[in-house]
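The chain below stands alone and is given in structure tokens; this is the form predicted on its own.
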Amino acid sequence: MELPFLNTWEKGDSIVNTANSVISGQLSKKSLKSLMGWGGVMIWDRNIDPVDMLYAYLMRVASESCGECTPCRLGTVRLCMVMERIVGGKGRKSDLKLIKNLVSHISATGKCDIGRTISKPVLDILDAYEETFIEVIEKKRQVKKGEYAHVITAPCINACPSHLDIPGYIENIRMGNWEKAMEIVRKDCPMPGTIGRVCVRPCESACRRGLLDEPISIRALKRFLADCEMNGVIKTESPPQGVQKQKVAVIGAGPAGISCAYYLARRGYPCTIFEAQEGPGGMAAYGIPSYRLPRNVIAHEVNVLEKLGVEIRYGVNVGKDITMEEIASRGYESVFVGVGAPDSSKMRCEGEDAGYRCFLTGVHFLSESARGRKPAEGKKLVVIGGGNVAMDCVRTARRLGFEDVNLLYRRTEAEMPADPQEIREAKEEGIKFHHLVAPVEILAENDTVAGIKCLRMELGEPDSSGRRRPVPVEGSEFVIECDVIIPAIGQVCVVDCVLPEEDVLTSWKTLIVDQTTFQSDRQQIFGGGDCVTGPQTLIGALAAGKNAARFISQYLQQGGCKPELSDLILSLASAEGVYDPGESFPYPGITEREEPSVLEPEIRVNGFDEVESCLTPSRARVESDRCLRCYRLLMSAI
């Protein structure tokens, strides 16, 4: 793509760059004729009408406004009413004054980003075709209307994996629209209650609030919604939109499995998931403890797809019960794989496939304990890791019983990718931490677990991931004994039971499909969550199962898949950014952020009762109004 003639972006090039390596031969590259949005304008199609352009974006902004600022709210519709006398050949030379004073007065005025943003492209696109407005008005002469295309982003929505309209579902918890919020978060969350509960909340990152003062607590505030809805306060449907005639199958009953079957559900179309376990949830359900996500979450959510006609056949190993060939002979017309990464990584330590007793992996020990099992006896137990799946097993082995927890990890607690959170409660229950350690041999009595031999590490240059690479220190072997030994280091994919064919995976055993249809080589068959990245976020398994559902109901009723070119300005609002950490407010932190209360950590650990509470509706409507609606709009002709 060349750039474009007008670019008054200030990452300009940086949006080429990304609009060139992701427009693929499946968007011809000439489709992005321009870019309009809080960062300025850009314009490649010399056949683009500004004027139409400035009207289209003020009339997207007009009906984004949420109306409570006055400025905002009759300044935007004023500015469409100036605008259409212009488009409609009766504009007058003022009146590209009184726009220009306008949107300087919303911009600075503003509370919500809708507003705020608002003056930089339209001041922008009125300097830089002056004339061309003058002209139109001048010679009355009445502008073709043009067809756009447009995305509503914000820094929160952006670092969303989903693009949930957070901001949306907050604003209609502070104005009491609970039903109304909680339609919102289907839209993009069909397992509200389960991300309510352990979403890792990249979210709450790059939330502005934390900028002034604390980000909001937006996945507290979504468990509000879905413990609502659980417990019946409110009622939210999800009916079909119309009945389709192609079946799908969706081999997992995980995350994105879930997904894909809710959302191809509610386009009308009969769906079955084959399930290898005997319940649904994937690792969620068997590799996440019931003191953070209950069992009977899961249900409800399952529930609701049951609702809505999806059929979910347990105990079903594709692969081994049944063929990809026989459920395609039995009438299903395409397929989404949402398999997983059930699989543990290796730890390339001496003694660990020797077969001991009592060294078990993380996803192994975490899923016999959901299954009500003590899968080892002990007093000290060993977990070796840095993530959440590391943090579940030490806080699983102190409800089990084990009286000496300890965590190796190789980096220091600043390296370590599990949920600060997460690490804290830890700590709160008594769990060890030995950082800038390395097991490096098994050691073993009767074919039984008694030690692990150790060494010290210390941090080099940083790796391919960006963190300080472990280096060991030599001569400082050290012995822990303990009786179980626990690695819980990653996970690894298991897509090659199901789809043994070479052509659709890499050599990682990972499913090969396109970064934004989810479509494999063999077009019927689409794939996502851990078996295409590998083990990520939970929240990206959901969005990845929603995105493959509306590419497999276009495959089913157009016979092929095709980006829009609303998925190209996602993309680019992705690559800009969206959240700037060194900006600035002009007045301190006001506000404090309502955090969940949870159980004490001596009584905690008695059991697997659920660790943290749900936010009370007055604490819920007080931490919503802490929102800034930091939506944001980007928009392109088609």
Second form
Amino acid sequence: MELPFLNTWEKGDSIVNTANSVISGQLSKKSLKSLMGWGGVMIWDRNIDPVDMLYAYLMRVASESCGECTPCRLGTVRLCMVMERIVGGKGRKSDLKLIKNLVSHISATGKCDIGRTISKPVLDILDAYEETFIEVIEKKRQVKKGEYAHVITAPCINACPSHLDIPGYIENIRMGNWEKAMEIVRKDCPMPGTIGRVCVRPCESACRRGLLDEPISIRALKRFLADCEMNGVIKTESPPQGVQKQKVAVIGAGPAGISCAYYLARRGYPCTIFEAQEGPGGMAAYGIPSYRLPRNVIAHEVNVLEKLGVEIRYGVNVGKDITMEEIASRGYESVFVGVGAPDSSKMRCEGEDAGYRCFLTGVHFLSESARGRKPAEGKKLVVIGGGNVAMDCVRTARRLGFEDVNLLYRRTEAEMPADPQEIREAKEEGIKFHHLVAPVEILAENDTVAGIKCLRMELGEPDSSGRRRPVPVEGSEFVIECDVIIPAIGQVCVVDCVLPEEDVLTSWKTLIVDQTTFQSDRQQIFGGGDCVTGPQTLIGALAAGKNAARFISQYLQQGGCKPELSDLILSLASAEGVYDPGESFPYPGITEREEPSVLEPEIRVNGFDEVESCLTPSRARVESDRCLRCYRLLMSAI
Amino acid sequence: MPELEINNRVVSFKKGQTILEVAEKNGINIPTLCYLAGAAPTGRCRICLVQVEGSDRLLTACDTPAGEGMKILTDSPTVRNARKTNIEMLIASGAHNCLIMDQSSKNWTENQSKIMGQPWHNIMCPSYGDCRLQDLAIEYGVRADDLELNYEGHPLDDATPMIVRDFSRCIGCGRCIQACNEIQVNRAIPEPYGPRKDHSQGWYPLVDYDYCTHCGQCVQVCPTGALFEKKAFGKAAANEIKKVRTTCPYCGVGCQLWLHVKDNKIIRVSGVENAEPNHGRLCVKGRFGYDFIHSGERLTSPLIREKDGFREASWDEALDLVANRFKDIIKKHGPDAVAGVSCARSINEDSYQMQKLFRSVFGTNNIDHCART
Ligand SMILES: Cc1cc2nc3c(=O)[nH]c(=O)nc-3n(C[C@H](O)[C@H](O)[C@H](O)COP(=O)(O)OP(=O)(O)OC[C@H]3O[C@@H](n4cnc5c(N)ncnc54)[C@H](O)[C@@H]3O)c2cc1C
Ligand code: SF4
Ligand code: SF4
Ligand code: SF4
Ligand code: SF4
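Got the form predicted on its own; any chance of the form predicted in complex with its partner chain too?
First the chain shown before, then all remaining chains and molecules of the complex.
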């Protein structure tokens, strides 16, 4: 893509680069003709009439204005009035000045970012095209009508893989419209109770309020709504819109599969989920322990799904019990593959494949515990890893009655990928952390684990992930005697079990799909979640399922998948980022975030009772009041 | 204590105070419109804007925390201009024809007749002369001539007996919402905000009558003539009103009232702000239940029943009669044959006197209060 001939965006060059990679990467047939948003204006296509573009932009700002503050509520209608008369040939000479004054006024005095971000792009376009505007006003030149698309985003929305309208639902909590708030959540997240409890919350790290004092408790607010729904305080059942004939099969009742089926069913498609295990939820149910995510939460979410007409067939392993061809021959016109990343990565350490008793993978250990079984006996247990799965393993082991629970990690706490809250809570529960230690050999007696031989490490140069690489300290070998060993260092995909054809898979056995449409090289097969990305996050899997559902529907209706311009604008914003960590505020922050209370460590280690509680309505209201409503509008010509 | 500068004057403040609070404490006036004491500030009207050095936007004094070393200007030309623009837009967007006096443009006349044709608009606005918006318009030199009016239709809710809600004068300040939800906690006015595309009907503070108690607090806080008392409409102009302070006669709480009086008649009633015990709040009886005062059926002297009817009597005669009958009964049947019940409209002191009389003079413990059951 060539360079724009007009570029007033603050970080314009970086956007051009991002646009280039986004566009050449996935949407070669579409191209950006222009971009107008909080940072300025960029124009690639000389056929665009700037007067028309400004009118289109101001109409969109006006339709997003929320009515709370005077300048934006009234100023935006006024701007539209003025633009209307300009394009209608009734413009006045003074109108340009009026527009400039008004947008400056709205941005200087508006309450939220909808109003505050309009002056830069509007003033830029008026500056660059002053003569064109004067021509239209004085000579009454006809304005060329164009078509435009736009997206609404915010730092938090943009950081969320599923782009939940966070300020939207928070604002509705504040106003007491809990049902409306939940509707907004359900538009982009079919497992709100799950996500409200265990999401890795990238949104909170990108929350602008965090620059002022503390980020909004976005996750806890979502849980508040989800609990209201689950307890019947609010009702949010929306019946399917329309009825479709084409049947769709979904493989895997994990988050990705659930999400895809949910949004297909809401569009009216009959869906069947084939699930190998005896229950739904995938890793959310068989990985994440119930003290973080009680089972009734998933049960409620699946219940909502089934009420929409989705059928789930348990105990059907696709690839073994039924093949993809058989599924197709039963009249399913499209298939969504959401089989996750079920196998564990190897530690590359001696003895791990010897089949010793009491040596089991983290995922296996957790799934056994989730089924109410104690998968190994003993007193002292060692978990290897530094991520959330490792945390789940040690904390579960503590609850299963292991007295001496140890965690080995190759680097230091600073490099641990686990959520700091998890690390803190694990420590409170008496878990022993051993940093800078790597396993070299599993020791056994009578084919049963007896100990683990380890090496001490030190941190060397940073690796590709930017974290300092651990290097072994010569001659530092030592042995930890123990009864159970659990490696929890990552999972890998095995999509080849379902789809043996090698051309649709990577060498990592993940499924190859288009990043926007989630369609694979076999046009009727779509896929998303961990089986495409490798082990990621719940919200990532839900987002993939949601987007795939949209494109499956498009494929079934139109025979092909064509992303829209707004998809492109969204990917551009996602890649470019909306959050500006360097922003400073002209006033001090004085509020504290509302945190849900947690069970005392001495009490919680005795069982699998949920650790974190729900915000009360009044605290949710107080928390929602802290949101700064950092909405941004980004528009492009088609 | 941290310090900051307002209008080049150094003042100290406490952490957590807003700019408005610091200014007020130091006798510096910052105009407000939507700010409602006792409720959390919302920053909706953007009238209390101030200039803070280093900020490219103007900040609302009501909800911006004061910061160490801030340099604040509360009345600079920039600030005054911004306030004026907001006031102008507010006036232009509604049926605010009170500035008719300085009109000349054709536009305004057309609009004027459109407005006058509406219900409740045949006479001047009910809050003429007692309107925050009008005050601000005058203070900031807003002239009707300069305005491009964009007044269109607005909802009207005049179906309830006491209150008219004429949203053609509503400026969207949200004070009524706060008064109802935060001050009275009746929660009868849901917050209406949200993207315009989902609110084609506008953002009016419409009442949910399942919750409304008709207390009229919303009317009291409305800064314009959007909400007004139906009974008072057209009865008196602001400058004809004399305000008389009194205590509400209805119950023992003793709310403080302003009677708005013209020609010795109560036109309307409002609550006294900043006074114990009600801090401006009133209930439906205290605010609207005053018609009995001027009722022809009111008793003005004691009546004694004779045969089928009553005859007027003097207080002495009536009291003697009652005292003698009590004495007779007590003599015949003992003191426990009588009982005292005091009224919910009497104050504590009167109830005390009543029980004293019955216990130590009559000699019975039969006492009660009508609000006890
Ligand atoms: C222990 C653990 C803790 C985690 N904690 C968090 C967390 O706190 N926050 C977070 O965001 N993410 C967390 N994750 C990651 C998250 O669980 C996953 O990213 C998410 O579940 C992926 O969803 P998915 O639908 O793609 O795959 P999965 O959840 O793995 O679901 C795949 C489903 O497909 C089924 N399936 C597989 N093969 C077949 C077949 N051949 N036929 C039929 N069905 C099949 C499986 O049985 C499973 O039900 C955690 C993961 C683990 C393991
Ligand atoms: S969108 Fe923001 S700037 Fe516009 S009216 Fe609402 S609060 Fe004011
Ligand atoms: S303050 Fe609100 S809108 Fe802004 S980033 Fe945080 S959650 Fe999002
Ligand atoms: S009359 Fe009272 S209860 Fe009814 S809307 Fe007004 S403040 Fe609320
Ligand atoms: S009715 Fe009155 S108090 Fe309520 S928002 Fe409108 S102007 Fe403000």
